[in-house]
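The chain below stands alone, shown as C-alpha cells; this is the form predicted on its own.
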Amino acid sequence: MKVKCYIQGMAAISPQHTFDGDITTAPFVQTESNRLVCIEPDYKPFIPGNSLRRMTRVLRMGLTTALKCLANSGVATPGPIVTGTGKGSLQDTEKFIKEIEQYKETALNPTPFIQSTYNSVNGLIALQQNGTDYNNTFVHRGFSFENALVDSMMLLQEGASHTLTGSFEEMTEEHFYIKSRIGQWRTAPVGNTRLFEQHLPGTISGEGSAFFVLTAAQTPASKAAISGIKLLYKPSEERLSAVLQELGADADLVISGDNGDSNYARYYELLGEVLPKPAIPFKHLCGEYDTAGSFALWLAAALLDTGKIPGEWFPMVKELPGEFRKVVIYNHFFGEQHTVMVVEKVNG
C-alpha cells in the first residue's frame, strides 16, 4: 500500500524513557532480565483517581498514551479510532480464568471479564473523549498493528480529517512463563545489553503502548510521512527480497527487527544482502511482542523528527549515519507475519 499519510502527533510508553523524555537526551535503560518492562508515567493528570483504581496496567497504558498523544497532536477530539493488539489485557483474562475455578463458576466477578476483551481501551478513549466515529481494533497476531496502520489509511483515504491509530500490549509472569515452555525466550539472561553478542535460540520478551494521530494533508507540525507499507504472511526469501527492493532501495536508514533469535537470523542476513545501508536494531529497547512494529514507527518517526540517532541507545553499531531522510522498517513475528513499512521526513 503506498498511501501517503502523515504523523500530527505520537506517544509511547515503552520500557525506555519515551513517554516524557527527548530521544535525543534520554539515557538507555539497561537491564540483564529477559523481561522488558515498561517505565509508566504518572496517570493522574490524564485518568480521574476513582477510575485509575478500577483499571488494570494494560488499560491505563493504553488510556494514558492515546490522550497524550491527542494533546501532542493538538487534536481535540480523536475522530476514527483503530488499535491493534494481539493478547489485550492479559491481567484481567488472567485474573476472570483464575477465578472461574476459585468460584466454581458461580459469584464471578464481571468487571475482568468486561476489561479483559481486546476493544476495551478503544471504548475507554471514546467515553472519555466523546468519540463517536468508527471504532474498531484488530487482533491478527503480529499483524495487528499494521491492520490497524492499512485500515487507517484507507479511511484518510476515504476522507477521514485524522485518525487516532495506536498499539497496547503487556506481557505477564505467567504469559512470560508459558512462552518460555515452548522456548520463545532465551534460556539464560542475557537482557537488552547482551541481546547481539551471539544470535542463539530465543530473545527477550517485551511490552509497550504506541500512539499516532494521522493525517491526510501535511502541516506545519508533522513529525513525519508513511509513504509506504507491505504485509506478507510466511513469504519465500525470493518475494520477501522483490518487497525489500521495490520500498527499501532508496532509503537511508533501515531499522531491523533484529531481536538476535538464531532460529530467525536469516530473515536479517537476507535484509543485508538486499539493502546493504545502515541499519539499527530496535527490540533490545523494547522487546519482542506482538505489536512491537508500533515501537520501530514511533522510533523511526522520533529519529526523523529530530534528524539524530542518539548513540547511547544502539551501542552496538559501528557508524551510524549523520543524515538520513527516508527509513525502512522491516520486522516480524517469529517468521510468520513479516511486515516492510517506509517513513519519510517532512518539513525541510
Second form
Amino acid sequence: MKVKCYIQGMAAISPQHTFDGDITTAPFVQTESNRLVCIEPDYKPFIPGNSLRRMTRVLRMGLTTALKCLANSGVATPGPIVTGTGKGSLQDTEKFIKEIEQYKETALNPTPFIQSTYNSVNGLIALQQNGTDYNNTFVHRGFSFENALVDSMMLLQEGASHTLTGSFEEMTEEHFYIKSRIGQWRTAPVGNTRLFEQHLPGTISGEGSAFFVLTAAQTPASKAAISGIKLLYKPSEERLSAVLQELGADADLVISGDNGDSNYARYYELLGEVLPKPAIPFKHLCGEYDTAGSFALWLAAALLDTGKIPGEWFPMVKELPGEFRKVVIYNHFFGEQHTVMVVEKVNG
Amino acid sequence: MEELKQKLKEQIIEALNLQDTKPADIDDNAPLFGEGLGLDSIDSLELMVLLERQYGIKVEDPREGRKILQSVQSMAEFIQSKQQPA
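Having seen the form predicted on its own, I'd like the form predicted in complex with the partner chain now, please.
What follows is the entire complex, opening with the chain shown before.
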C-alpha cells in the first residue's frame, strides 16, 4: 500500500522511558531478565478512580497511551478508533479460564470475562472520550497492529480527517512459561544487553502499547509520514528481497526487527544483503511480541522528529548515521508475518 | 450480625477492588449504588457472585436482587435469613 498518511501525535508505554521521557536524553533501561516489562506511569491523572479499580494492567496501559496520544495531538475527539492486539488482556483471560475450572462453570465474575475480550480497550477509549465513530480491533497475531494501520490508512483515503490507531500487549508469568515450552525464549538469561552478542535459538519477550493520531493531510505539527507498507505472510526469499528493494532502495536508515533468534536470522541476513545501509535494531528496547511493529513505528517517528539517534540506546551499533530522512522498518513475527514499512521526515 | 457485616464489608472491598476504602468508611445503611459507594451495574453482578461463592446463596430473581443489594445491612439480613435453619 503506497498511500501517504501523517503522524500528528503519538505516545508509547514500553520497557523504556518512552511515556514521559525525552528520547534524546532518556537512559537505556537495561535488564538481565529475558522478560522485558513496561515502565508504567501513574494512571490516576488519566483514568477516574472508580474506573481504574476494575481495569487490569493492559487496559490501563492501552487507555492511558491512547489518552496521552490524543492530548499530544491536540485532538479532542478521537474519530475512528482502530487498534491491534495479538493477545488482548492475558491477565483477565487467565483469571476467567481459571475460575471456569475452579467454580465448575458457575458463579463466574463478569469483569474478567468482559475485559478478556479483545475490543475492551477500544470500548474504554470511546466511553471516556464520548467517541461514537468507527471502532475496530484487529487480532491477527503478528499482523494485528499492521492491519489496524492499513485499515486506518484506508479510512483516511475514504475521507476521515484523522484516526486514533494503536496497539497494546502484555506478557504474564504464565504465558511466558507456556511460550518457553515451545522454545520462543532464550534458555540462558541474556537480558537486553547481551541479546545480539550471539545469535542462538530463542529471544527475549516484551510488551507495550503505542498509539498514533494519523491524518490524511500534513499539518505544521506532523511528526512523520508513513508512505508505504506491505504485509507478507511466509514469503519466499525472492519475494521478500523484491519488496525490500521496492520500498527500501532509497531509504537512509533501516530499523530491523532482529531479535537475536538464530531460528529466523536468515531473514535479517537477507535484509542486510538487499539493503546494505546503516541499520539499528529495536527488540532490545521493547522485546518480542505480536505488536512490536508499533514500537518500531513509534521509534522511527521519534527519531525522524528529533533528527537524532540516542547513541546510548544502540551500544551495539558502531557508527550511527548523522542525517536521515527516510526510514524503512522490516520486522517479522517468528518467521510468519513479515512487514515492511516506510516512514519519512516531514516539516524540515 | 455485627461480625457478619464487618466480614461483608471486607469482602465487598476485596471483590470490587475498592482500594482507597476501609470497612469503617462504609455505613451499614448507606446505599451501595448511585450515591454512597457509587457502585454500578457490573458491581451488582460481582456482588451476586460474592453471595454465591462466599455464602452459597444464589439470587434467582433480579427484582429480589435490587432489594438485597441496597446496603450492607440489607445484604447481611438476607444472608442471615438464608442461614437460619427452617
